[in-house]
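Starting off, we have a lone chain in the form predicted on its own, written out as structure tokens.
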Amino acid sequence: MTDVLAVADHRQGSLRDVSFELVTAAAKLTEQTSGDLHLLIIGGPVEEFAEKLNLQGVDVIHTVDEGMEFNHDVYVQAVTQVYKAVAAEYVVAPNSANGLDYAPAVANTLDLPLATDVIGLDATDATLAVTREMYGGKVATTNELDGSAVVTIRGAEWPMAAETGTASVKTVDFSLDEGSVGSRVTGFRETTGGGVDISEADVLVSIGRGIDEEENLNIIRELAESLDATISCSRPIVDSGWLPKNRQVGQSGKVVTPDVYLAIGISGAVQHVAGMKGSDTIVAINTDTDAPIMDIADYAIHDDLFDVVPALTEQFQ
């Protein structure tokens, strides 16, 4: 029996989607190891979070009511203490900004190996096989870790757990070493593009270099407005300065999982596909039938976007 400790992710009072994906990934591990899944919630409205994360597969939810926002030192201390207390073998954390902040420090403190940006987990006996992508997603490699380990999982690689569970909820008797806390979060400020978070959008209208000119963004905005959708893009659009960085989908941008992803003039480079392949329904508009995006699209429109987009807008208005 090998127990797993998964650490929930939240920001500004809301759970991140990856918290629910963590439950799916960690629950699969405990099925393989016949162990228990311990879920750790640190900070924020912990009682509300515990209720939402009481999902099938979770055995025990541990809460640490320490502050409302992420703090590196608090997370390192809390994860380390709970890991030792429950005698878990594996720590599963999100490959988010927060997860990548504290997971290496936890691994270093516990003297454990660390694997980041993991897209596959498979436990057999005392070995944990972790799959990661290399060379811009062109190659997937699997490495075996013997014994205990800390891993961070990529968002959108596992479905979000949704079925209500019967986990017990325990408040951790947390002992914080105040003297080691060297920083505090005092607020949030968006760096670019206002408060738009494309990772939270249900419908994305995404554009690539096929729109040719910045002025053509106008027909895209009209379509997005008619669909009540959010506009996103591939890297060339950001590099051209037509949209801010926070609109970029892909390995160097954001991972998105909308209900509908409408790819307009996007070829579908592996770096871009890595960020949107988890979309429920993918619709591609492209004149190039050999474009890679056509291979993964649920619906493909082989036509000129400058004819198709206005026609779609007219239909949806």
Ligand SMILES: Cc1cc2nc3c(=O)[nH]c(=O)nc-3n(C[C@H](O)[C@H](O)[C@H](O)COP(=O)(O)OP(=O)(O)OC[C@H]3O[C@@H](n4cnc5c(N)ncnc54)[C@H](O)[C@@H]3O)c2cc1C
Given for the second form:
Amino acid sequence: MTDVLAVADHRQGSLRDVSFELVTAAAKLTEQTSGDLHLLIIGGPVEEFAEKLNLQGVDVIHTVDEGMEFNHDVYVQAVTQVYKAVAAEYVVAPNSANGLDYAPAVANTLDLPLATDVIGLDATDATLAVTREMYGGKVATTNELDGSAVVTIRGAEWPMAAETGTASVKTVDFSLDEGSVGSRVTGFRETTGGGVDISEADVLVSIGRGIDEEENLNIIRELAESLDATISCSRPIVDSGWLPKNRQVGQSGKVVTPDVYLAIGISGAVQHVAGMKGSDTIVAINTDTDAPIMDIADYAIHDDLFDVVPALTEQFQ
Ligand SMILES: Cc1cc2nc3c(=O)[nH]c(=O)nc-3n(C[C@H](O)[C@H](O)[C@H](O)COP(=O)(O)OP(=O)(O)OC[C@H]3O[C@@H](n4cnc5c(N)ncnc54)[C@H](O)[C@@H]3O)c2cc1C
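Show the form predicted in complex with the ligand, please, because up to now only the form predicted on its own has appeared in this conversation.
Now the complete complex, all chains and molecules, led by this one.
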């Protein structure tokens, strides 16, 4: 019997999708080992979050009502205290900016191994098998960890848990060591791009090097407007400074799972595909039938984007 502690992720008063994916991933582990799944919510409107995360597979929800926003030191202290209190084996955290900030410190404090950006998890009572990608996503490797561990899971790799559960909700008797809190949260500001979060978009119009010149982005903006879609891109567009980093899809960008992903003039390199392969419907526009994106597209339009995009815009308008 192996218990798991999963840590919810939220931002600006809203739970992030990965919190629901964490429940699916962690519940599978506790099913495999007949252990209990403890879910920890730190900060934010904890009661509202606890209600939303009371999902099938969760045994106990622990809430720490400490601050509205992410604070590194608070998270490290809360996760380590609850981990010890419930005697869990594994900590499962999101591979988000927050998760990647506190999970290594938690592993260090608890003297546990850490596996980040995990895309597969399998447990027995003795070992935890973690699957990760290597060489830019060309190879998946599985390593077995003996004993306890901290893992961060990649977003959009597990389906979001949705079935309502019967977890008990407990307020943690949390004792914050104020002396070791080295940072204070004074507000929240997106780095660039005016607060756009492409990972939350339902329809993405994504542009790659095929656009050729920055001024050609205008036809993409018109298409996006006609579709009420959000614009995202491949890395060369960000490297050229044509769109901000928070619009980049991929291994070193964001993982997205829209209903529709329109890949325009994007070849479909593994590093790009790593970020968008979970899209429901993929539509590719490319002049090259051999481009890898054409293989994974549900609809492949083999044509020049400068002809197809204005025609589509006209249709949608
Ligand atoms: C460590 C590492 C991390 C990386 N992380 C990322 C990442 O997060 N995201 C990412 O995207 N990349 C990433 N990359 C870069 C990645 O390897 C590719 O170089 C990149 O994705 C290619 O972008 P692209 O498809 O826009 O350009 P290209 O590969 O140049 O493809 C352009 C495509 O446009 C098509 N095209 C050209 N003209 C037209 C036209 N007129 N009409 C229609 N189609 C046309 C071409 O046929 C081609 O398929 C990373 C690379 C490394 C090494």
